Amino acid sequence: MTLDRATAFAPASVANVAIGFDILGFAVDALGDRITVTRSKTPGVRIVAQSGIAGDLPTDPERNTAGRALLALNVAAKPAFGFDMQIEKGIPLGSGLGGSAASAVGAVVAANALLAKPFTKLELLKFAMQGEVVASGSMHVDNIAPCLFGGLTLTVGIDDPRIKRIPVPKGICAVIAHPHMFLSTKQARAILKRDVSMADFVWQTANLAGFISGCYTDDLDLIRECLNDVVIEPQRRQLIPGFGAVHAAAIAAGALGCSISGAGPTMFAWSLAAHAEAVRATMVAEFARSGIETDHWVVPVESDGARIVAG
């Protein structure tokens, strides 16, 4: 029996995870978008309502991340009905928490529940990727993959992406601090250099390999040593007031590592549960010293990803 209406919850996400630019990410279930899709007698895709915290978003599906993703699914599915979509934003745009990815993922997950022959998650990933082009001007999946699959994910490839969920050692939490400011992904990508020195390339590659190895072998010392971005973070830290003080305070409080969530300005840290509250308190305090209020959470890194919450 197929549904006539479905609501999907799509979680926020932390992209890059410091050392995996455009290829690593993990889901953050503490907040997310809710997308409701209803069958319509009129063919095509329509955005019929928008609510939540993101303000005015384009209602033209071609210019909306959720709309563009659902258009891609509609072309592939060729259903005998149309899709009416309601978007409830729970993730601030320009926060570095994957707000555009969550809308795209939620749209295709909800619509998929209405199809007699649903698509696979990998197929849904490719549809959602079309939405990211609207938001950032490029096709990348480091927010989409964890949002859709849950947990810590590694994505290899764009045209034919391969998704691998990476195990996270027990006892590790993520601390998220979202400063109340807007930073566009396009702006944060525009400042990046197009060339990387050989020394930094080798260092960053070693850190990525060491971090993933540490996750598989429960080697916390290796994770602590390798959760260090020497390529992207040094260029983007200037965009976040108080970054240096927040980073130093988190490490001093016991964090395994601390860096920028996605394009920023949100920052994240990995910590053992015993230190997580201290890490959160000190990150929040340092942002406050720069005159910036924050939303903040301590969350598990493991999660279920996007899912249907109402039919």
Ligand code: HSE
Contents of the next structure:
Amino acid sequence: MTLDRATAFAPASVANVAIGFDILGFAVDALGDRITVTRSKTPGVRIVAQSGIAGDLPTDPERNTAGRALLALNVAAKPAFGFDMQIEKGIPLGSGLGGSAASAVGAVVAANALLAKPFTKLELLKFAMQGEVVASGSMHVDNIAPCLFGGLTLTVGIDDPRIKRIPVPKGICAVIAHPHMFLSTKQARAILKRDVSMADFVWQTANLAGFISGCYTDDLDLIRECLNDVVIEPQRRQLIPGFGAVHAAAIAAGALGCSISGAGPTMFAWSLAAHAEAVRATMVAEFARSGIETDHWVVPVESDGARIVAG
Ligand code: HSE
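Could I see the form predicted together with the named molecule next, after the form predicted on its own?
Then the entire complex follows, led off by the chain already shown.
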């Protein structure tokens, strides 16, 4: 059944998950963007309203993350009608929680519900990727894939991406602490060195392989050992006040691992449910000790991904 109007909820996401730079991510249902798309007699794409914690986002679709994604869908679908879009931002920009990806994903998921011949999720992913370029200046999928597919996802390839949902052992929670500060993804990418030493390459590869293997085999010790970014985190941690103390406190409170969410400044930890509240309390306390307030959540790693919530 096609609709004249649809609202999609698109969840936040934690990209990289420490060891999978640009290829791993998990969705976080605790917050998200809501995008409403309405069928219009006038062909083309328009952004008719923006609300929530958006700030001043461009209303020119070409320059807007959700707008660009919807333009890409519009070119491919060539519908006999147009799209009017309302964007309600629930994810702070520059937080490292996949706010731009969520807007792009929400736009194409909502618009897809208006089409007689809907696209597949993989096709929607490619449209959403066009939107991510507007925000970060580069083509990466590690927020878009979990936002669209849900759970913990691995993405292989860019031109023709393959998405694998990775099982997460029962009882694991994610603790998320979002410090009230803005960090530009472009800036956090620009500071990264272009080269990696052979020793770090081997270590990081082992950690990624061990982490994925640990997820498939419920091996919590292996996950604890491997949830450790030796390449990107050492370069970015200086951008986050209190990083070292927050990280150390989370591990001391029982976290399996703790790192930067996406490009930061949000930090995340993985923990068994029994330790999750202690991990949350200590991360929040350490940020506060650096004079930084946080929003914080404890969530299961099992979101269903973006979905239609109202027709
Ligand atoms: N993988 C990306 C990064 C996520 O860390 O730069 C941010 O969009």
